[in-house]
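In structure tokens, one chain follows: the form predicted alone.
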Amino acid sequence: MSVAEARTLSVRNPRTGAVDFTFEAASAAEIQAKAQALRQAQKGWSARPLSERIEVMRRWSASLKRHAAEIGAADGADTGGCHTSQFTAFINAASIDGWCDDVTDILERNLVDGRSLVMPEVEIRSQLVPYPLVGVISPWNAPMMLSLIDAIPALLAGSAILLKPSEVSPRFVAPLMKTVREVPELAAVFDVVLGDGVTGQEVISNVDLICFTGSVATGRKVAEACGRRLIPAFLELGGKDPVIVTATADIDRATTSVLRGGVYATGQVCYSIERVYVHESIHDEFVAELVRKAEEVMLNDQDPLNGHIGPFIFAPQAEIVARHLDDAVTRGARILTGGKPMEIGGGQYMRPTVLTDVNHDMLIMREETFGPTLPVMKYRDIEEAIELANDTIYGLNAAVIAGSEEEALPIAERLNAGGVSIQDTFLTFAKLRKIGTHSFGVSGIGGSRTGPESIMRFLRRKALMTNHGAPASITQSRPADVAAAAPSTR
């Protein structure tokens, strides 16, 4: 299908299963026109002093806070009532404010001004030049937050943004763009195109750099398309995050941490806990307590603002989860609580599901499930636990819960993951601008999207070299002079 064709796309309501939202996919001409306009406006945006860009971004933060309720309602309609939706405006406003506080020092630390180490008469100064147009292709889970996590530092770096959100969850765009239009300087360099994968391909054809969050399969296609154009691609892809619970762990603490880490947002989070390894000496007690706590979790099918977890945002994801459960049971796993997704009022819901007697022959221990499942596997010793945790193609995040931090830390240091939560799970948000991390395996490529250096993804560093001495003359040097001066090798 050509992106030039007029196309109306339908959006399913995750709570009712009904199509209650439609939109026109952007045409190739529209995408090209927006890209050209953004490029033109970016020249003035990047020429502004950093202090002025900061002031513009702070006004945007204030606008997000003013429209927080409307944004939360729209994002909540996209996700079926995820907790994160209700405070997503404040999450993004806090991100803007934090970057505004930090960005001046971060960029100054990345500037160079001094003499050359090998040619002392040469002075070297650096210049940071932003990529003109950054394309952001964001996923259907946490739709607004994951649309802006890369866009915010890119804007402060001086780039313009062309955003293509997921066609599964586009309702947040209208209130988001209302806040953007309240800040005219920002509106000139931030725009959105709606559409599907075909639209995303056209976005890649019109930008200078891509940030993509999504599945490994789609990430490969994005990387290949960027490779053909020789433009940078920063990809955060899937995960199959493990947690190791040692024999000395406090079972109450461990089960509380693991349950939230596995079922928050119905398990539709890239850093959800998807594999649980528990020492054999506490396995049965751990499982019994995990089951008890899982059965206290309430669905929000009656009211999106009540209950603990909502429906599957993307209906086909429920089918993947069901297939993983069927495969596990067929291969000998036991479901102790919960079960497969079920339809309630047209939406696909699923209770927290705890499984035992699992092994690495099962899909639920090898492929990304992206649902509220907690497969628990016992291990004999720490060496086996580490081997099992690292037995994966993924490497996004992991966790270790032990009797003490001193016991947990050496284990965490041996896990192949970009971030490891210790004595808890789900701590990924804690690192944000504090530390940059890299994914292991197929969980992503490119520079870190967290940490102070994450803004450097959007900047190219130039070296400006000034010779304060006499220039070298080609007529005063001959190959024979060099040969005569060379030390003898005999």
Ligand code: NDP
Given for the second form:
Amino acid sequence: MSVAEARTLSVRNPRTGAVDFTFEAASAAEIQAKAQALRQAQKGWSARPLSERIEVMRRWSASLKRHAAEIGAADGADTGGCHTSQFTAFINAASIDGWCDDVTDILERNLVDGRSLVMPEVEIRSQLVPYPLVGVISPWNAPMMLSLIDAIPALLAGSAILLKPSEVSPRFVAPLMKTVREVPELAAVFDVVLGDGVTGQEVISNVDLICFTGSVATGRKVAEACGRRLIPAFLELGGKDPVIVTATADIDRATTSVLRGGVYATGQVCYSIERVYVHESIHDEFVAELVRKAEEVMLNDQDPLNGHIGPFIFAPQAEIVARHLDDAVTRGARILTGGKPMEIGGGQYMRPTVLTDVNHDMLIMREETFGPTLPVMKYRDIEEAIELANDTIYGLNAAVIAGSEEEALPIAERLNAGGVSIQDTFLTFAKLRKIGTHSFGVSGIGGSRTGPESIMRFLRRKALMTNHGAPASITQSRPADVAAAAPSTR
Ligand code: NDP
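Now show me the form predicted together with this ligand, since the one above was the form predicted alone.
So here's everything in the complex, that chain up top.
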């Protein structure tokens, strides 16, 4: 399908299975026109003092909060309804407010000023120059949050944003753009194009930098397209996060943490727990308690706000989960509770599913499942546990639950992951603005999206160098002058 053609795309409702939303995919000409208008407006946006950009962003935050109910309803329709949808506007507003509080200091810390070490008469200043147009390509699992997580610091850096959300979950865009239009200065530098993968490729052709969140397979295509254009690509990709539960762990604490980490949002979270390694001495007790707690989890099939987990957002994901379970059972795994995805009222739902007798030949232990599955594997000693946890192509996050933090910490230090939760799972959100991290393996490349320095992804640092002395002469300077200017090595 060509992006030049007009295309109407249909969107399935995750709760009913019915197509209840359609939209026109942006054509190549529309994408180019939007990119051109954004580029034009970005010049004025980046020329504004930072204090003015902060003031504009704070107005946007207030607008998001005013429209929180509408945004929550749209996000709920996109994702099948979960408790998080109600907070979506507030989570994004808090992100804007936090960045507004901190950005001045962060950027000042990144300015270099002073005299050259090798040529003392040369004064050096730095300038931070934003990439003019940042393209954001986001996935369906947390549609609004993952559309704005990179856009917010990029806007404060002085870039304009062209967003391409997933075709699976586009309903949040209308209320989002309502909030943007309430802030005209922002509306000039933030725009959206709706569409699919073809649209995503066209976005890449028109921007100066890409922030992509999604699967490894698509991330590779995005990286290739960015490589052809030689533009930076920041890729936040999938995971297969392990948790190690040691022999001394408190079973109640461990099972509560592992269950939530594995099944929250029906497991459709990049940092869901997808592999559970438990010491053989507590394996049976752990599994029994995990199954007991898993059976207390309620589906929200009757009422989005009454229940703990919702439907699969993207119906084909249910097929992937079923395929992983079939493969595991064929190879000898036992399902102790839960089972396959099932249709209820047109939606695809699935109960938390605990499996044992799994091994690393199984898809469920190797590929991203993205469902509420908890495959539990026994280990004999901690060396084996660490080896198993690190036996993956991924390296997004991990977790360790032991009898004490002192026991857990050295294990966590040996796990190949960008973040390790200790004495719990699923703490990734806690690091958001505090610390920058880097994924291992294929879980992502490029500078960190978390932490104060994440804004530097959108800025190029330029050196402005003034010579306060006499200029060097090509005819009069001798090699000895250069040697004298060089810093001493003693
Ligand atoms: P996809 O990779 O399928 O899609 C991500 C985005 O890329 C969508 O907007 C999609 O459009 C678009 N796209 C598809 N094909 C192309 C292409 N050829 N060129 C450019 N863009 C394209 O991911 P999902 O939407 O399925 O999201 C789930 C994945 O995201 C999981 O792997 C999950 O782990 C990962 N993820 C990672 C996070 C992280 O921070 N590391 C956070 C959250 C999710 P369309 O949907 O319209 O086809």
